[in-house]
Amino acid sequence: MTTSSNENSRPFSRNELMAVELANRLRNDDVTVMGTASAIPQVACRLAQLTHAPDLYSIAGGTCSVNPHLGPVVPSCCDYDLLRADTSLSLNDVVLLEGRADVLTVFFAGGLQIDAYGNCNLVSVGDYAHPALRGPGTVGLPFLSRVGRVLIYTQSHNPRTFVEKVDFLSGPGFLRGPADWKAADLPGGGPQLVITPLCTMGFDPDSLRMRLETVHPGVEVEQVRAATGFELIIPDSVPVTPEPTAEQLSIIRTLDTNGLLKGK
C-alpha cells in the first residue's frame, strides 16, 4: 500500500495532529486500551509501533483485538475489520486486565464532560433523573484509577465539554484535587495529558488542575482560554505543538485510507 506524492504534500488536520502528539507519548514497554469511538488513539498506536515503539502491545476494546493492524481505519473498535490483528481476548479477559494495576500502562479517555481535574463523565449531562443528554455509560471508565497513565482526548474544545465539575463521575481523575486524591491510595498515576483540537494539556504537579502546554499551530493562546469553561492554568510562556513529521504523515496517510482523520 502505498500513499501518493500529491496525498503527502497536503496540510496536515487537527486529527491527525492529534494522533502523532498521542503517539509521541507512548512508550516501547507500554500495553494501551481504549474505548469504542478511537479511530485517533487507533492511529497512535500503530504509528508508535511503526516508528519509535516497536513492542508496545495495543488493546482495541469492543472487538478486544491486540495490536490491530488498522489500513484502512475504522472509526469503532468494535468494527470487525480490527480482528486483522495480531490475535484477540475474550471481552472477560479484557475486563479482568482493566481492573488489575500491573498490567495496562496506558488508557485513552473521554467524555461528554471532562472538567479540571481530569475526571470525566459518559453518563449524563444535567439532573440524573432528568438529563439533558444522555451518553453510553460508563463502559470502562471506572478502571482509571488502576491504570498507569491515562491520556485524555476528544475532538470537541469547547466550555459545554471542559467544565469546572462534571455532573457525573464516571472516570476518576484527580478527583477534587490534592486534599481527596493520594496517590498512596490508587495503584494508577492518574490523567496526565489532554489533547484536543486546540492545544496539548497537562496537569499542575501542586493543585492537579489542569494546565495548557502548547497551542496547536495558527490557534492563540486566548481562543483557547474561551473555549475551556474553568479557570485553565496558563503558564506565562506556551510554546507552539511541533507539526508532524514528513515520515509521520506518510504513515497515518498509508494506514488511513478511507480519509477518517482527514476532515478536520
Given for the second form:
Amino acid sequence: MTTSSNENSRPFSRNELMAVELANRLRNDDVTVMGTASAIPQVACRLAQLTHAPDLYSIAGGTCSVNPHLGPVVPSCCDYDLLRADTSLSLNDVVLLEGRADVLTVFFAGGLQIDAYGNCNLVSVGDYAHPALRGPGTVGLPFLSRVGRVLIYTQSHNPRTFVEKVDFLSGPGFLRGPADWKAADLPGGGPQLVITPLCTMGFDPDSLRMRLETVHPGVEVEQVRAATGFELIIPDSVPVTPEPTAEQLSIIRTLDTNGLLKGK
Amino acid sequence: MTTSSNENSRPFSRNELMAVELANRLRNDDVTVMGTASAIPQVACRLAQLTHAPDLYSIAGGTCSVNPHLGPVVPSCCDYDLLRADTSLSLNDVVLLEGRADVLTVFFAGGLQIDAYGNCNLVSVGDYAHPALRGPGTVGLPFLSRVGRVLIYTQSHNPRTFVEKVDFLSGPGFLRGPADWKAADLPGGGPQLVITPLCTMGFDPDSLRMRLETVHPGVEVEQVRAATGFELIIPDSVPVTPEPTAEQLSIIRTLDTNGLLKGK
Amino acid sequence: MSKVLALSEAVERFVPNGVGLLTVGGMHLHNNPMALIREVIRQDRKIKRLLTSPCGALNADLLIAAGMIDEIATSYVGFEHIGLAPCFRRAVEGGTVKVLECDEAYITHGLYAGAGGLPFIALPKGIEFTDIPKVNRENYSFTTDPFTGNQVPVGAPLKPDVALLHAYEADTHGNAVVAGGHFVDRYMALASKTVLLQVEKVVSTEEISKHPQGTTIPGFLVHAVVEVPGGCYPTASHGAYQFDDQEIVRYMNAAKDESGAKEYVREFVKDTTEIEYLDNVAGRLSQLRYGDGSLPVALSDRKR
Amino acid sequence: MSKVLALSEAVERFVPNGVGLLTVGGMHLHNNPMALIREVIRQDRKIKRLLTSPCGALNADLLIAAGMIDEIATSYVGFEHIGLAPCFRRAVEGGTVKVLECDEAYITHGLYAGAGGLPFIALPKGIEFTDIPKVNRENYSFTTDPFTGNQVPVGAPLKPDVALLHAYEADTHGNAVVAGGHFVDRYMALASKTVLLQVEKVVSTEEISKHPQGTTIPGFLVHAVVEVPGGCYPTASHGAYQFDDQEIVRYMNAAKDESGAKEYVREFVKDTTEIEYLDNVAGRLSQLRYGDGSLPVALSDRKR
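Would you mind generating the form predicted together with the partner chain now that we have the form predicted on its own?
Time for the whole complex; same chain goes first.
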C-alpha cells in the first residue's frame, strides 16, 4: 500500500476513515450483514446506529448476533464477546435470509481479487487447477448476487488485488458488464461502493465499471491509478474524501477500546 | 365400542391396559415419537423408561420436548407442561429426523380409518371431493413410511374404523400388500402392532394383513371379528392379553395424577 | 422508531383485504394469535388462502366460522383431544372452503424454502405413496434428482404475505421472546413478507438484550407489535396461561350449525371490542394462569 | 448407560481408519474440537474426505499438517484476521489435497438436507453465476423446477459418517449444552451417523433438565462424550476461554514448510498425550479464561 508521507500526522487512521466512509453510506432502514474479519464494518454499523441510523440492524455473521454492542471491538466474527448484543440468530437463519433477497439490504464484501465490474474472488489466483495462490475459500460471497447493496472494502489497494477480471468468480458483481448483468436478472442490486486505504470508488451506471469517487486526504489521483490493475474511470474532478468528524472519531474510540482500527 | 359386562370391576382401565401393552413392546434403545392427543403413548414411554427401558428416548411431537417427566399427564402434545423434560428439540429438528429414517425407531399412529394392511387415514371418509366425514388432516402420518416400527393404537374398534381399504391413504402401512410393499422399497419397517380397546393385533409376515394376537381380558374373539370391517386373520388359539402388573399400574397412577387414562 | 400499535391500527395498516396468503402461528390450542384473528374478523379483511402450522385449531376454525377464507393450506385443523373443528369440517364437507392438503413435513420444509429463497424443496421418500400429492398438485410435484436420476417428490416454497403470530414478550422494535414451545412460528416469521406480533407484554430493549440468545424473532422481520395481555384466550399462551377447554367446548357446541357459528362470531367478536372481550373473560383467565409454583419452566428460564 | 469414554477409547471405537466423510465442528478459531482431532492424529485414523463448517481453521489445517486427509469439502480454511492457513494453502497449491469447493449456503442447506433425508436441496438463485459449481460437480448440479420449468442449481445432501464436535457441557447420555455461538454444529449432529462430543465438563441429567430448552444436541444422536477441560485450545471454547493468537502465530510460523509442520505435529501431538499437552498449556489457558466480570453472556444465561 502506498501512503503519503504526512499520513501519521493525521488525527485518524486509514481504518478509521474507512469505517466512517462505510458508516456514511448506511441508512436508517438498513439490515446489514458482515462476515470474516469484519472489525471495520462492525464499527461502521455501530457508528451509524449511534449517529444517523438508530434503527439500523447489523448482523455479525459467525455468531449471528444482532446489533452487537461492541466495546471492545473484536477481530473475529465468531467471538463470544459479540453475543453482548440486542438479540441473536442462528447461522442457519442468517443463511436463509440471505436467500430471501428482500430482507437484508447491505453486505460488506472483499476479496483477494476485485475486478473492474466489482466481481470478487476469495478462492484462488492463477489457474484454478494449479493455483499460484490458494485463498481461504469463498465463504458466503455468492450471496452478493442477492443483497440490496454490496459495499466492498479492502485494506489492499494494489494491481494484484484490483484486476480487470478475477481469476475465479466467487462473489458476483456486475459479471461481465451491462448485457451479462441484465440477462442474469439477479435479485440483488449489485456492488455500490469500493473503499480502500487510498480512495472511495463507485460504479459507472452505464458501463457498470468501477469509477473513482473521492481520494482520501493526502492521496493523489495518480497514486490510485497506478495502484489499480485495470482502467479505472476517473472523472475530471475528484474531490477529497471528507474527514471523520470529531464526534465520529470519539464514538469509534469509545467502541474500539483495544485500538484494533488504530494500526493503520 | 363393545365392552364386557364385568369391565368396570377390573382394577385397571382399558386405556391403562393399552398403555401397558404399548410399553411392553418398547425397547431400551428406542427413540420414539408421538403426535396429536398422545396421552396413552406418553404414559407408555415413561412407564417403559421407569421399568425395563431406562435409556429409551421419547419425543413429544408438538412441543418437541425429549423425555417429558409427566406428572401430570396432559392431554395435549403441545402443552407447556411437557417442557418439564430432560431436553427439548425444535419441531423443525424433529421433522428433519423423521426424514433421516435411521434415528427414530418408533412412531405411535392412529386414524379415522385403519385398513387390513395397516394403512391409516386421518383425512376424509368417502369420496375425497365430497367427503361423508372430513377428518382433521394427516399431520405427520406420511412419516409412517420411514420409521423403524409403527405402533398403531386407537380407542375405536368398530367396522367404520377397521376397513378393508382406507378411502384416503395418508399414512402408509404395507400399501396394497407384499408386492406393492416390496416395490416401494420404503426406508421404514412398516406397521408392527395395532392396539385397540378390544385386542392386540399384529401382521401376518407373508400376506402382511392384520392378524389377531391377543384379546384383552373379558373380550371374546367373536367380538373382535364382529367389530372389524375386514377379514381379520385369526389363529386357532388366541391368548388373553396379560394384565398390567401392580407395579405398572402404580407407576401409571403416579404419573397420571389427573386420571386422564382412568376414564375408560 | 416504535412498532407498537393499537390492535385496530396494526390490522388496518398491515392486513390488506383479500390478502393472498396469510398464515397464523401457534399449534393446536397453544399460542394462537386470537386477538389479531378477532380483529381481522372485526375489520372484515377477507383472506384468499390461509396457511396453518402443522396443527391448526381455533385460529383457523374461527376464521372459517366468520366466512373469512376461500382456501386453506393445512395438514390439520381440529381441537386435538377435545374433538373435530366444527366449521372446518362443515365447510370442507359442504365444499365452501377448498383444502390444499398438506403434510407436516411439507409445511415445515416449505416454510424453510420460503424463508431461504429456495425455488422448491425436495422431500424425503414416502409422501409419494400417500394420496396427498394426488389431490394437491399446486404444492406438491415431482422432478429429477440429478445426483441419482430418480424422480423424487418436491414441494413449492411457502411465502406468506402476512403472518399473525403470538410471542410472550417483545421490545418496541419487535425483538420477540417466545416462551415454551416454538412450533413453526419462527419459520413463519422468516418466510413471511409482513409479520404482525401480539404479545403479553412489551418490555425494554435493555431487558431483551440481557438474553440475546433467548430472542426467537428479530425485530427487523416484524412490522407491528400489539400488546394484548390475554390475547391468546381461549387458547393457551405458553408462560402465561393454559387453554380454556370449557370455552372450546362451548364454541364447538355453538358452532354445530352455520347459524350458531355466525351467532357466536357476532356475539364474541363482531359486537365486542377486544378490550370488552378480554374484560369479560378476565375471571376465567385468572383461573387459567400458570401458578408460580407449578411453572414447568421457571420465569428465569423462559428466556432461553 | 453412560456414553462417557476416555478420549482414546472414543476415537478407537467410533472413528474407523479411512472414514469416508468426517466433519469437524466449530467455526474460525472458536469451538474447534481440538482434543478429538489431536487424538485422531495420534491414532493415525486417515480421513478420506473432511467437511468443515462454513469456516474451517485449525481443525482442518492441523489434520492436513499431519497428512491425514485426501480431500476437503469446505468454503473456507484460514485463520481469519491472523492470516492464511499454511498447510491448507500448501496442500492445495501443491495438489496433495483435493478441494471440493463449496459455499456457506450450500454447506448449511446441504447439512439440512442430510439431516432431513432430503434427496437434494434446491439452492437460491446466484450460485450458478459463480465458478463454484463448475469446479465441483460432485456437490452441485442442476435440475428442473417443476413449478416454473426453470433450470435451477441444487446441492447434494451432506451426510457425514462421523462428526467431531465440541460442547460446553453434557450429561452422561450426551444431552449437550452449547454456550455462545452454535454455528452449524447442531446440523452436523442432526446429519451425521456417528457423533463424538468433547465437553468442558460432564454434568448430571438433573442439571441439564433444569433447562430443557437450553440443550442444543439431544443425547440420542451422540455416541461418545469425552470430558476434556481445555480441549479446544488453542482455539476458543465459548463460555470458557478465548483463543490463543500467540499459539496460532507460532503454529503458522512453524508450519511454513512441510517439515516444520510435521515437526510441530510430532512435538505437540504425536509425542505428547492429551493430558501432557493440556498440562503444558495450563498457564496460557488460565490467562485466556473469560473473567466472571467480563462475561458477555453470564453463566446463568449461557444455558439458553
